[in-house]
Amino acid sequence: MIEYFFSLATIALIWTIVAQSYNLSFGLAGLFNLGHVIFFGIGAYAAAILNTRFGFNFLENLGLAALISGTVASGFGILTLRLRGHYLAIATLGAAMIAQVVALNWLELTRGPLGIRGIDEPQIFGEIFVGDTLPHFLLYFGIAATLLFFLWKLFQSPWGRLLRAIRDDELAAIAVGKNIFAAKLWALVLSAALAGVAGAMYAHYRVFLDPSIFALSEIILLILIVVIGGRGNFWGNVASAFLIVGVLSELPRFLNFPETLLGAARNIVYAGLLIATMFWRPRGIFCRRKK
């Protein structure tokens, strides 16, 4: 049970690396991109190919993964960031979905739907952790912990406070002789590099790795975290994806539901809160009350 717990845990912390990347894009910025998990999905296939065919091990490929993801949210931002609110929302869902299409389909890359198996396990100066789940969560708390603070110094420096600014109101911003447009596109670009970073944890951690990485199942479950945990709000998200990730995601199974409707569950657990969230909590569970 202990280790069941652990690998819980783990997968949790790996959310919350997730969640917090795009904290720092839609939260922080105002960015309301619904394709967030593509460049999840591009680390991890990053970290797959690199690691399954040319031999890259784990930390190799957490640097790969960040700088992969982060130059394809470069491009990717160019092109959709000139778009506002809606609009931008429409495009990058339509990124999202066609990111599951192309890793279907392509088969001599992806293996499409038969994934990629094989992935090595995180390897540190030679020592493999293999089978126990203490090893795997302690270095997983320390790649977070280490992610989490520079995130959190972030969202305290002055270029924080310049992302809230545009996202409260970006004509005033523009008005004081903000580039906006850089400002975006950087956040984009360092969110998605830490997004690339979870997913290589991910696919070293899982071991296989297949499409339903990009579907819509877990651009719903990204956007849940952020909601419940609060836009903007750094130490919510944490709590957030804890709570969805390490414990709502379990309760059907604790409750003892039949296998083949445990995802149907969760959806449901899942859609309570976020109607009950936006009826009495619209700002997050963890924010404060507004007087």
The other form holds:
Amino acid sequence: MIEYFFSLATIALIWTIVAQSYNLSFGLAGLFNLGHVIFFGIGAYAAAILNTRFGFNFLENLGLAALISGTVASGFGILTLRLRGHYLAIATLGAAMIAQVVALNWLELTRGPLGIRGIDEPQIFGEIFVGDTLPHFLLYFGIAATLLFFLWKLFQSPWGRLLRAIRDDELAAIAVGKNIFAAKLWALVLSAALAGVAGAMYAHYRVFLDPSIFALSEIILLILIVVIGGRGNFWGNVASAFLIVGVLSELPRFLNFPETLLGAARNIVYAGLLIATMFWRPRGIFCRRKK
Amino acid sequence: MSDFLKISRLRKKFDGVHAVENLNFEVRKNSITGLIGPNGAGKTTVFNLITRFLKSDSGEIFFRGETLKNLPPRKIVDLGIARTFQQIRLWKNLTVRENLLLACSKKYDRWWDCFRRRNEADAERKIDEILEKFGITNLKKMHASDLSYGQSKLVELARTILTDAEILLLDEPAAGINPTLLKTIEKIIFDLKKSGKTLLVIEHNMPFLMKISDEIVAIDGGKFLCQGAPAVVQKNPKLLAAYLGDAREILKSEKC
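Given the form predicted alone above, I would also like to look at the protein as it appears in the form predicted in complex with its partner chain.
Full complex below, order starting with the chain above.
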């Protein structure tokens, strides 16, 4: 049983990084980007391919996944960041759909629906962290803590303040001489690089990868975590990722729902939480209520 | 230097309607110039064109002899032109201090600066000084969303001043505020002039504007009407016609 909890906690840690990276671009900078899973997926596929075909190890793959996702995001950002609001959302959602189609059909690279098997388990410093779920959890906890510390520094910095200003009113930010395009582009690139790292962690942890990583349900899960945690709220999103991925996603199983109904029951739990949040805590359940 | 800010043959059209048409005027250095005209005359459009929030169809704007053509709005601020808005635009989810800090410097505006040791003491000192001068020190830690209309006006003005621009474009600074606050704003504007700043002010409160301005530029339908000292411009028949229109003819005929 304890193995199961560590495994669940490890997955929750990965989703904490993805959600927090999305919180940087969507929560802090206000970029309503519905294609964030692209960067998570690219990081995962980059790690899977680099590991199984070229023999790159876990640690190298973390760096390379960040680099590849960040580079793709910079091109993606230059093309889409002139768009605003709904237009940006539609363009990025379209890009996510295209990514899934590419992953499904580019058989030479991704093996399509068959997926990529035989990805090495996460390891670092030789064999120390190989083996059971506890060493994996400890390794992932260390990586997540480092990345979250980096993100927390960003959130607290004057740059984080600038992103919040851009989210609230772009014109006012321009009126005091800020380069809002550069700030938004960097927000997207950094958030993509972090999502790429999380993707690599995911691929190595699951040791198998298929195109479902780009699915719409993953995008909705990300938005759910950030909305429940509160847009731009750092610790709220950490708590929200653990609550949703670590607890609520498994709630139907704890309540002994039949296996065939687990997916539907999970969606009902998510929808109920989202509706309740919209009614009583529209700024997120971990934010103070506005007087 | 007469052509500190020079507007030359400026044109802007929206869907076939001329918002600004062949407009020419100049603003002298270290002066307060009022920009007046009836509603829809194109005053705010002129501000948007100067600050490059809008691109002109033709014509040029020169600041200290240099054209502003092809510059992005943020570069206009770097050159020394800053503005306020007709509708107050504060960052509502930030505190007054954070609103002002953002205008103070660009020193830590890059993400990698988060690893540098920060020293915002200079900026904090400037903020404390301006808040004290404006008599709103008590608002420093408040969120902008919790401010009253008048307080928001003062904070927006403070934010614009903290950009350290040489010329400030103020869009209706006296609109919707009480007489006490009006006096405060009047004093702030005079102090700004004393400190060497140049001001271009849009305002519908004529007694206020006539009192503070060294010069008035009047426009109507995007076209230049007249420019001169307040006392002279007030009597200009073109301006009276623009503001009173047919009413003036009716009043004349009633007198007869």
